[in-house]
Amino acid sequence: MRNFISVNDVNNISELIQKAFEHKKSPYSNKSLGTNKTLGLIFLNPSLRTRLSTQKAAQNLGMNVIVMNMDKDGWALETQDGIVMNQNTVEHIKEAAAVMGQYCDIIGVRSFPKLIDKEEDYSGDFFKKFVKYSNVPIVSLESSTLHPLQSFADVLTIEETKTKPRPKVVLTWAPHIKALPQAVPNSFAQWMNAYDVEFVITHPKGYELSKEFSGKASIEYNQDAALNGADYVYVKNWSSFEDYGKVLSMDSHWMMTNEKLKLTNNAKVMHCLPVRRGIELADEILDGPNSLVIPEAANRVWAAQAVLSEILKNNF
């Protein structure tokens, strides 16, 4: 592995599983694998649990890290090519880049988008010139369209605490105050699809995410009979694909509560967080017994660790 953007950067998910729980299980063991090599964190976008679980797993492996916050200390980047700079932007993403790989050995970035223009937050032309500029090993700390990082700690949290071989997953789209990225539901679904369960994405009708990321999972346009005997529950809410960017619908009845954990098969509720309590999750699920959203966001630091670790490995 050099880079790490999506489920596809992995050569065999169980293998990197079964190291991230090695991981778990004894933190240090590895602690001389990043002695003397710097992991920049590059936030356009504001992180609590991305930082500081990717933050503790570079110093776990022994890393000297580096974070810069670019929206309140660095410059304004262009990324547009062959553009004259005579506007807002102070700095090129071709130098940015660069420069930040001369200092750091591995980066991280994360960058939300801007929910304007699809074709622009699908291409992956940001994530694609911080490749090419930096030439150094990349990790998407959570891109326009997909957050590797929080899936592969998902499955982690479902690997080890399912009950039976292939449990039943679904993804279910919560209401909120405002227009949310796609980027969870993308990256959840592609890790799903590419991992042994069966998976349905249950929605309002507007909210189909792309294709590309949703596969080969079963969609269902009923919340209660998604979630008729299901063994997880991921919710989250996210703006619609087809619509870009739009809420088409904020139907309070879609919050996952105690009254629709009755038709599950006694399911574990995940959430990436943050999570709007009272909005997208009531309090008796967040503080109640089927919670698993604190053991998942823990888990960040295990899937970190893995992916910088194999990062270390493969390239110096």
Second form
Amino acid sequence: MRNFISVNDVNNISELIQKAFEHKKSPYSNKSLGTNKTLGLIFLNPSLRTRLSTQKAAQNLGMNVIVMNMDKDGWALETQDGIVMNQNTVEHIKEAAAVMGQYCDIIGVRSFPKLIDKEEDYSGDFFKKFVKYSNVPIVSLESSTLHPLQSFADVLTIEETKTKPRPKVVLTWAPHIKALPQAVPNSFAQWMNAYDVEFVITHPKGYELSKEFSGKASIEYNQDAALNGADYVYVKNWSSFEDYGKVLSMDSHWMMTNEKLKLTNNAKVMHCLPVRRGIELADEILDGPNSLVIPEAANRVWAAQAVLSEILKNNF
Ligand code: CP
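Could you drop in the structure for the form predicted together with phosphoric acid mono(formamide)ester? We only have the form predicted on its own so far.
And the full complex, kicking off with our chain again.
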């Protein structure tokens, strides 16, 4: 593995899962792997879990870590080619990424979509340019369309808690007050399609994800029908892909509650966090025995450690 931008960068998911569990069992056994190697973490948007878990994972491997909040502390980046930079952008990604590549051996980047221009957001142009101009391995800390470190941690969480070989996993849309990206549900769908589960997506009409990511998942518009017999319920809001970036519904009936949980096979409930209590998920679930949100966040460390470890082993 050189870059980690989507599930397609993983040669063998089962092997990577086992490696993550080895790191979880013995966090410091590869402490010399990252000696004298520097990880740069570049954030164009806020983060709690991704920042701390990736930093901790790198430290467990003996790496140095540099964190930069580009949105607050960096120059405004230009990404278009051939542009006359006479507006607000100060530095082109060509120079910025190339310079970061001089300081860092691996770079993690977070860049959310603007949710205005679908073609621009879904082009992957920002990450492609970071890969090209930095000339070092790139790890996605969440792109416009995908959040692979989150999805890998989600897979680890299902793998270590499942009680049957092929559980039923339901990704359900939940209400929210703001327009959110499709990155987490796209990515979760992509990883579920590459993993061995019965996978169903439920959402109001108009919230269909890109087929590129939803793939072979069953789509069920009736949430109650989708939840029937579920072993895992993954709760997440996203804005419309079709009517790009729009909030089409705020129907509070889509919030997961204990009443809805009765339809399931005593399902475990997952969410990537941060979560809006009382809007996306009821307190009774987040504070109850079926919630996996904290172990799921904890697994972010082992997902990141397995990925960084593979990149270190294969590129240096
Ligand atoms: N789930 C997740 O990526 O959390 P942060 O946005 O806090 O990093």
